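The chain below stands alone and is given as structure tokens, in the form predicted alone.
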Amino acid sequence: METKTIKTENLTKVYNGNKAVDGLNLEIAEDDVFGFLGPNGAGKSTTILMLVGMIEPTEGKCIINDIEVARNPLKVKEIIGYLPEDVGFYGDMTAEQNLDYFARFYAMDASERKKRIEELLELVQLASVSQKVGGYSRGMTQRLGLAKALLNDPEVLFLDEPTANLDPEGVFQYRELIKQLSDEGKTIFVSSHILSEVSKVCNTIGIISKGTLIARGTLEELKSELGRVGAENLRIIVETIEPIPEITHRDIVNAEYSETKRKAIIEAKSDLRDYISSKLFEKGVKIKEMRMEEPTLEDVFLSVYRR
């Protein structure tokens, strides 16, 4: 039976009569990398704050590894790591000094702290940086925040907008690190509005709107759902040796041809590749390439929101 590492039951948070999170029910399996998607103000950060024990729910429960968070916040903090959207450090201290300060909350002895901090600074590529944290770029601060979140070697890791301040090289390093941590057996909860990043690192995805979960599944499952509801047309790209004659079919919504007529982008309600192939064969037109563009995570996201 699949183990559920993270679970919420009717999770609700009300601020001034407004529901920031509204009856959220989530189950996230052990070792999963879960992407929590939604626009700003959808309830992502509020959900994470309840999951990590920073705020209490108005109603409902958060459960991590069979521990109810609101009843045992300190016990939960021993097994989780958390990278907030805006991570803060002491600017007049070095990275090593900052991490040593926070490591003391986990009752590590001096030698254990030193070894763990050296490993983490190497992991986030800050081992050779001697300047005080006050002089760090936002990307460097974000990487140090990830090291802080990993101090206690957590079983479950929560990341809130982890790539918001990273440059392209930093984003690549982040992706590699998430894969490494996942391979180590950690369960990772990634909250973000950057769809492309979620699609590259997450195994399953949940989409939240106005505090309510409106879709959940793997990217392939969400794409399949998108196809079933007919929310988006398929895009078929055709490139040929000879000019393409005009192709007509009741399922073709739109067709754009290049100036040379040797390339066409066809939007259709169904997969017409076999039909297009036979029509071009009849006209003696040789196909150089034909492919169908799969719906992207952006297509899924927008489709779900439109519904």
The other form holds:
Amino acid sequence: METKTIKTENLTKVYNGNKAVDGLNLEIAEDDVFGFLGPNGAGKSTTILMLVGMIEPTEGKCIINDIEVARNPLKVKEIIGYLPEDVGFYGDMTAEQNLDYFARFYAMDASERKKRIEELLELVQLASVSQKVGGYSRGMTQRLGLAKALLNDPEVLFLDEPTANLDPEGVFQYRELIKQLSDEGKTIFVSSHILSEVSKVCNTIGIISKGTLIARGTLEELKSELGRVGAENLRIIVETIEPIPEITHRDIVNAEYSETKRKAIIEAKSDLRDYISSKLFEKGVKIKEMRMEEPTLEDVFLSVYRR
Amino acid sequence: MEAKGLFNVAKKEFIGHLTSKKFIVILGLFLIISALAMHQGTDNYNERLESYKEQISQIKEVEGHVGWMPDKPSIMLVFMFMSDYIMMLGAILAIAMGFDLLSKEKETRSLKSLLSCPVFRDEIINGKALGGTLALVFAMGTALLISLAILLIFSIVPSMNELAAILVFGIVSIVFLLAYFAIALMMSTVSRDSGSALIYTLVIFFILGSLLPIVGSTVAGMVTGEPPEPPAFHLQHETNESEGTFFYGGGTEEEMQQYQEELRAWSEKRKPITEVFNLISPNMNYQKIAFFISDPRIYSAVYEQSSPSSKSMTITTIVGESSAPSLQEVLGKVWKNILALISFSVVFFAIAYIKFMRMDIR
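Please supply the corresponding structure for the form predicted together with the partner chain (the preceding block corresponds to the form predicted alone).
In what comes next, the whole complex appears, and the chain from above leads the way.
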């Protein structure tokens, strides 16, 4: 039987009468890298805050490694790492001092702390930076946040918009780090509104919209599932040598022609490629290229979000 | 409750206060001004001591004198000067230490990082309060040590009783500072940002410290009306630096007796009203306690009369008293004020605690 590291049961959070999270049921297996995807305001951060024991659910519960978060938040915090969105530190202290302060809350002696902090600062490339954190760029603070999240060598890692302030080099290093941590057997929960980012590092994805989980699965599963549900129209791109005559069909929703009429983008409810090619053949129009554009995952998500 | 988290937070806060620029600047200013006040107070004490010695030598010249003997001035008079500066600069120091304790953490989002560690929320707020309290004890302790050093420089050696009084003065001063620290901490917890927290705290400081005593006096005036008119005679007065103000003039004994009774009745009616307002002002409570500790003989009598127009009679009354009340007796007279001062810290800290424990961190 597969072990479930992270589990939520009917998780609900109500703010001023509005449900930020509405009856969320999630199960994330051990070692999984789970991408929690959704637009801004969908309830991603609220879910994470409940999972890490920062806020209490209005209803339902969160369980991490068989520990109920609301009942034993401290025990949970000992085994998790959390990188909040817009992470912050004490500006009048160095990175080392900040990490040492936070490390004192865990069961680590002075030598352990020193060793761990040195390793982590090396890992996030801040070892040579001696200035106080108040003078850091957002990217540097984000990297320090990642080091802070890994301070206690957590079994479960929660990352909220982890690449939000990183430069391309930082994003690349972050992806490498996630792979490394995943190989070490850690369960990673990545919350983001950037699909490309999630799709690059996560094995499974859950999509949240208006506080409710609307889809869950691997990337391929989601693409096919949401493709059926979300994408209503197909786009057929036709390029010809002669001008394209007007094509009519009940499934055609929209057709756009270029000025020379040698290129057309036809939006249709079904795959009309056979019908279009026969019509063009009948009119003696030679086809240069004809292809159907499948909706990208991004298009699918957008259509799902907007519904 | 795990104490590890509490002490970790308290240690960080204590070091943070002691190394912060604002603390160093205000503490420096506080110490310099306290030292100047001590110097001023020491001069005043020496003048009184000279006057006392002069009076004693004059009395000794009168053969067979068995009447009133002047009291030797207490070195606690020196600390009376210091209390004025504590009320202003000390309170500002306490406010500066507390107004951004939590609001700054919310603004910089370091609170989220802190709360993601295995630490209870109450350990955070208690640790912050403990760290701030220790920093205030450090500030007040330094000020008292400097003042003692100044006394010794002037060859004034306090007796054991005076040392006990100095210690009580120091503790009461810390309790006063804690009242404003707790108000600032509460504002820091409930306000959206540090700027608002500072403004609200200063508004409360102004209301409690300056406005409330004025309002109390005005309300008392409205309830009791004007003080009774003295009998129809030409009242004249004379002020003597060492003996106070003396009134003299014509008028019958009966008229004077009736006037004194009316005045006493008016004072007794006014007293509870002003006392209620004074009890809800940390400044007034602190001032009363500090004055009682500094010069118990004078202030016990003055506050008991609590009427500015009866001051001359008050002094006449106390002149006959044999000795100044002991420290225990003094504390017995101001216990309500001490309790009120402690209540400020407790009430405002409790509000900060409850608010912080229930706060949604987003």
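For the two forms, the rigid core is made up of the largest set of C-alpha atoms that agree within 1.5 Å on superposition. Small disclaimer: the values here were computed from a predicted structure and weren't measured. Positions refer to the first chain, counted from 1.
ask   = When you overlay the rigid core, is the Cα of Glu68 off by 2 Å or more between the two forms?
value = No, Glu68 moves less than 2 Å.
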